[in-house]
Each structure stands twice: as structure tokens, then as C-alpha cells.
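First, one chain by itself in C-alpha cells, the form predicted on its own.
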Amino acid sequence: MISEHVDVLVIGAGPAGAVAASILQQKGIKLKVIEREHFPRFVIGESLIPRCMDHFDEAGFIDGVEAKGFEKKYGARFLRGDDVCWFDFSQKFSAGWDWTWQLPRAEFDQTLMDILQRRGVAISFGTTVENIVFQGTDSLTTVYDEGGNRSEIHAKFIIDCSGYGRVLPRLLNLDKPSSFQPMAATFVHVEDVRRPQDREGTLITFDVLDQKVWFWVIPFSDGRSSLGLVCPVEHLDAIDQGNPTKTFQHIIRQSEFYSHRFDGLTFLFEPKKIVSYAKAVEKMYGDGFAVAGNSAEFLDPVFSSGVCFATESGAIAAKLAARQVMGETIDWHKAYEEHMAWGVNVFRSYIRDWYSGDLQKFFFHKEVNEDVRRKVCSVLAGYVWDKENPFVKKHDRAVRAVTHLLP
């Protein structure tokens, strides 16, 4: 059996794994990335938020991604009937990036891997983890390729960025139930042939159809758009038309704003569905490993926080792992788990307040204080670790305190 030795093994080649691998290489760490799929491959999570850009900048990805011409995202629009709410990232409270991208993840993730491979990072696609055995902080990972050939990877540390593959949570029994109500999402891509040729045609939009039911539209620079519905599981069951295509055609017709633009268009693939997508773990680290990105926690797509948590956790885990394999003692609880839990809990509060209706009341109120809007905008931009922002520091009660005063 082929056997190799590395300092750090990164499992998964999505944004969390890409950022982690780049930072590890910058620090001179011997690493290997393994990925079960072959790229490009479809994955959801197509709307980024500005905090991601700090991580892409640190990883040296900005120029390479910019060259691909992906659609730039300068804010987010929320609709509810005739009500319109627009958040402009340049008007946020916190310092940081004012824009990001909205993009097809197949091409984006491939771009990040291409950059890493040109830099000489070892990446094995079509490689599946069979088992991992830890001895202290050292580990022995057994993997196999599509031909059934097995090999072993000895590592001093593992960063699990396997997303919904959830390699370490599955092998180490780390999963725990999410605190959120079971929700469902169904989504598809279309050739957006009726797209307006002005700014309207580029806007990412959340169209609120009911308090817990919303429709997304994410235009890409290549003429395609991503469409999706998020709702309670029982709502999706209730509108099921007998097959995914008919169900999604029905969904499009529920959006007064977008039905004329998308009704009758051919779907580029059969609509996909994810049910009970929220995930959580008992802990995010242990002797010799850290769990990052969707492998650790996924909340809800409403504020596009998924990739932000992936890149934040990938970047921090990489920097801490590099220090540990070089002999430093790391307080993983304080430096990693507490930090990530804070950001997750900020977004958890805002997602809770969204589905309760409190945040929607704030968004669509005509006379909301502009200073308050700037502070909420910072949260939507992903700057959820800026405790100078009272709407971050007091995230568990700030929105409800404001909306309580609204008529």
C-alpha cells in the first residue's frame, strides 16, 4: 500500500479547503488536499458576502478570480409585495470590503483549485476517506480512489473541509441536532434570456412570498441565473406538483415580481432539493483535527453566510495548525471554537429574527434610522466579529429592541 507523510491533511477542496491549503503553503507547511469529487462539479452556495474577500485576499486568490469576470455583488435587495429594501455594502458600519461576487460555484471552486495547482499544492481528486485512526495528534488516514486502490496518509494534523460529506463528524460521531426548524430548499439554473440589460439584471434578490417562504434570484455574468425557494419542509410538501420541474414552475408563478421574467424558461437541469439542511457539531476541534465550513455548522441560506463561515474557519484553522505542527501549544477552544461560535451565533440570532418576522418588519419599515441600517448592513456583509458594532455585540436582542419601537 502506498504511504505518504504530510504535516497537514486537508479533506475537501471547496472554499474552506482552498483557503486553508493556500495559507498552509504560504507558511511552508507540507500538505495534501484530497477531494471525493472531480472538478468542476455543481454545488450550491453561489452568493458570497464581503467578509469572504478578506480571506481570499489573504490566500492570494483575488487577482485570479477577478480575471474570470464573475458578477460583482455590491449589496442585496429584499422584496415583499410592493415593499423594497436595499442594503448597500459601501454604507456599512464596519471597515472592510464593499463588494464581493455572485457566481456559479462549479467554475469558482475550479478556479481556486487551478490557482493552487499552479502553485504546486498536491491535490488528489476522486479520492474518498475510508477510515481515520488518531494516535495523539498524529493520524493515519486510509483513502481509496475510483479504481479501488487504497493508500495511507500520515499527518500531524487534519482540517476537515468536506462540507456535507462531514467526514470527521461522521467517523467521530460529532453530529448534533440543529436548533432550527427543519427547512427545505429547491433550486435550479436557467438561461436568463429576458434579463433586463441594466442594473436590474444584475441584482441579487430575496423575494419574500410569506413570512417563512422566500425566493432567491442570483444572476451570473454568463447569462445564467440561479433560482431557488426556501421554506418549511411541510410547505414544500404542500406545493408538490408531482415532479420537480412542475413544482418549480409553480414556484416561479408565485413571485409577482419575477414570474414574467422566468415563467416558461427551460431549466438547465432538473430542480434539486435539500431537506433539513441545517447542521451542527458537538465540538469543532480535537487532538489532531479541526472541523471547518459546512462540516461543522450550516445555518440557513437567507443571508449567504455559508461560504463566509467556510473561509473564516478554513483560514483560522490553517494558521493555528501551522503553528501547532511547528511546535507551539495552541488553545484551540479559545482561538478557534469560541471565535467561530461567536460569528455563528450572531447570524443565528439574525436568522431567528428573520423567520420570526421581526427583522422583516425592520427591513421594510419606511423610516428606519440610517445609523441602525448601517450597523445591520455590517452584519449582512459578514463582519460579525466586529464587537464595536452594538448590533453584533448585542446580537441576541438588538433587532427585537428596535422593532419593538416600530409602529
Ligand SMILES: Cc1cc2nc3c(=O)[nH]c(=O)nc-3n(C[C@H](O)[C@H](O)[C@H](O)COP(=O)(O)OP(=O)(O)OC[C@H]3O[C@@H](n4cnc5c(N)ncnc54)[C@H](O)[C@@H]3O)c2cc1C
Given for the second form:
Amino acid sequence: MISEHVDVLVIGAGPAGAVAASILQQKGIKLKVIEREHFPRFVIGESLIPRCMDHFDEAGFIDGVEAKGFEKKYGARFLRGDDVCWFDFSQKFSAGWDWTWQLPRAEFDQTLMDILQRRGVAISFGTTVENIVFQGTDSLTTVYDEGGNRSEIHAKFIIDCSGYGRVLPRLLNLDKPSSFQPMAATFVHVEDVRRPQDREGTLITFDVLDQKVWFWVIPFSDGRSSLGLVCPVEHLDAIDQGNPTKTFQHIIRQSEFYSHRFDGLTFLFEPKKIVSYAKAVEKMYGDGFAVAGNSAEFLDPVFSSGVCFATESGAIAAKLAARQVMGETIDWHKAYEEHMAWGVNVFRSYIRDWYSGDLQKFFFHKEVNEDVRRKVCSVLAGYVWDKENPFVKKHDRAVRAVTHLLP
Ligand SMILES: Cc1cc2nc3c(=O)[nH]c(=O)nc-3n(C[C@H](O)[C@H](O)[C@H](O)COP(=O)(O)OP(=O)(O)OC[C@H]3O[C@@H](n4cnc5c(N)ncnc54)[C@H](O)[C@@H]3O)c2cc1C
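Could you drop in the structure for the form predicted in complex with the named molecule? We only have the form predicted on its own so far.
Shown next: the complete complex, the earlier chain at its head.
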């Protein structure tokens, strides 16, 4: 059996793994990336938020991604019947990026991997982790390729970025139930041939169909758009029309604003469905490993925080792992777990307040205080570690305190 030695093994080549791998390489760490699929491969998570750009910048990805001409995202629109709420990322409280991208993840993730491969990062596609045995902080990982050939990787540290593969949470029984009600999502891509040829045609929109039911529209620069519905599991069961395509056609007709644009268009694949997608772990690190991105935690798609959490955790885990393999002692609890938990908890509060209706009341109120709007906009842009922002610092009660004063 082939056996190799690396300092850090990265499992999974999504955004968390890509950012982690790039930062490790910049620091001169010997690393390897193991990825189960061949790219391009479909994955959901197409609307980014500006905070991700800090991580892509640090990882040296901006120019390579920019060259692909993905659609730029300058804000987000929320609709509810005739009510419209627009957040412009240039009008936010915190300093930081005021734009990002909305893009098909298959092409985006492939772009990041192409950049890394050009820089000489070792990536094995079509290779799946079978088992990992830890001895102190050292580990021995067994992987197999599509031909069933097994090989071994000895590593001083593992960063698990395996998304819903959840390699280490499964292996080490780290899974923890999410605190949120089980939700479901169904989504598809269309050739957006009736797209308006002005700014309207490019806008990312969250169309609120009911307090806990919303429809997304994410236009891509190549003329396709991503459409999706998020709702409680029982709601999706209740509107089931017998097959995924008919159910999605039914969903499109529920959107007053979008039905004329999308009704009758051919779906580019059969609508996909994910149920009970919220995930959590008991802990994000242990002797010789850290868990990053979706493998650690995923809350809800409503504020597009998933990729940002993936890249923030991938970046920090990589920097800490590099220091550890070079001989430093790291306080993983403080430097990693507490930092990530803070950001997750800020989003958790906003997502709770969204589905309770409080945040929707604020978004769609006609005379919202501009200063408050800028502070909430910072949260939506992903600047959830800026504790100068009272809407970050007091995330647990800030929104409710404001909405309870609204008529
Ligand atoms: C309905 C829905 C909508 C969403 N919309 C958004 C959005 O608009 N914006 C946003 O930011 N986020 C969104 N998300 C979240 C987003 O999909 C994830 O947060 C993001 O993809 C996580 O990135 P990652 O790098 O952690 O994992 P992934 O991107 O999932 O990558 C993990 C990789 O690991 C590989 N892998 C898995 N198991 C193994 C194994 N055993 N061995 C080797 N490799 C393995 C997989 O093949 C995969 O390529 C959404 C999620 C859902 C459910």
C-alpha cells in the first residue's frame, strides 16, 4: 500500500478546504487535499457575502476568480408582496468589502482548485476517506480511489472540510442536534431567458411567501439562474405534487413577483431537495484535528452565511494548524472554537428573529432608522465579529428591542 507523510491533511475541496489549503501552502506547510468527487461537481451555496472576500484575498484567490466574470453582488433584496427591502453593502456600519459574487458553485469551486493546482498543491480527486486512526496528535488516514486502491496518509494535523460528508463528526461521534426546527429546501437551475436586461435581471432576491417560507432567485452571469424554496419540512410535504418537477412548477406559481419570469421554463436538472440541513458539532477541534465549514456547523440559508463560515473557519484553522506543526502550543478553544461560536451565534440570533417574524417586521417597515439599517447591513455582509457594532455585540436582543418599538 502506498504510504505518504504530510504535515497537514485537508479533507474536502469546497471553499473551506480551498482557503485552508491555500493558506497552508503560503506558510510553507507540506499538505495534501483529499476530495471524494471529480470537479466540477454540483453543490448548493451560490450567494456569497462580502466577509468571504477577506478570506479569498488572504488566500490569493481574488484575481483568479475575478477573471471568470462571475456576477457581482452588491447587496440583497427582500420582497414580501408589494413590500421591498434592499440592503446595499456599501451602506454598512463596519469597514470592509462592499461587494462579493453570486455564482454557480461547480465552476467556482473548480476555479479555486485550478488556482491551487497551478501553485503545486497536491490534490487527489475521486479519493474518499475510509478511516482515520489518531495516536496523540499524529494520525493515519486510509483512503481509497475509484478503482478500490487503498493508500495511507500520515499527518501531524487534519483539517476536516468535508461538508455534509462530515468525516470526523461521524467517526468521532461529534454530531449534535441543531437547535432549529427541521427545515427543507428544494432548488433548480433554469436558463433565465425572460430575464430583464437591466439591473433587475441581476438582483439576488429573497421573496417571502409566508413567515417561514421563502423563495430565492440568484441570477448568474452566464444567463442561468438558481431558484430555490426554503420552508418547514411539513410545508414541503404538504405542497408535494407527486414529483420534484411538478412540485417546483407549483412553487414558482406561488411567487407573485417571479411567476411570469420563470413559469414554464425548462429546468436544467430535476429539482434537488435537502431536508433537515442544519448541523452542529459538540466541539470543533481535538488532538490533531479541527473541523471547519459545513462539517462543523450549518444553520440556515436565509442570510447566505454558509460559505462565509466555511472560509472563516478554514482560514483560521489553517493558520493555527501551521503554527502547531511548527512547534507552538495552541489554545484551540480560545483561538478557534470561541471565535467561530461567536460568529455562528450572531447569525443564529438573526435567523431566529427572521423566522419569528421580528426581523421581517423591521425589514419591511416603511420608516426604518438609517443608522440601525447600516448596523444590520453589516451583519448581513458577514461582519459579525465587529463588536463595535451594537447589533453584533447585543445580537441576542438588538433586533427584538428595535422591532418591539415599531407600530
Ligand atoms: C438549501 C441550501 C442553500 C444554501 N445557500 C447558501 C448560499 O446562498 N450561500 C452560502 O454561503 N451558503 C449557502 N448554503 C451553505 C453552503 O452550501 C455551505 O455552507 C458550503 O458549501 C460549505 O462549504 P464547505 O467547504 O464546508 O463544504 P462543501 O462545499 O460541501 O465541500 C465539501 C467537500 O468535501 C467532499 N467530501 C465529503 N466527504 C468526503 C470524504 N469522505 N472524503 C473526501 N472528500 C469528501 C465533498 O465531495 C465536497 O466537495 C446553503 C445550504 C443549503 C442546504
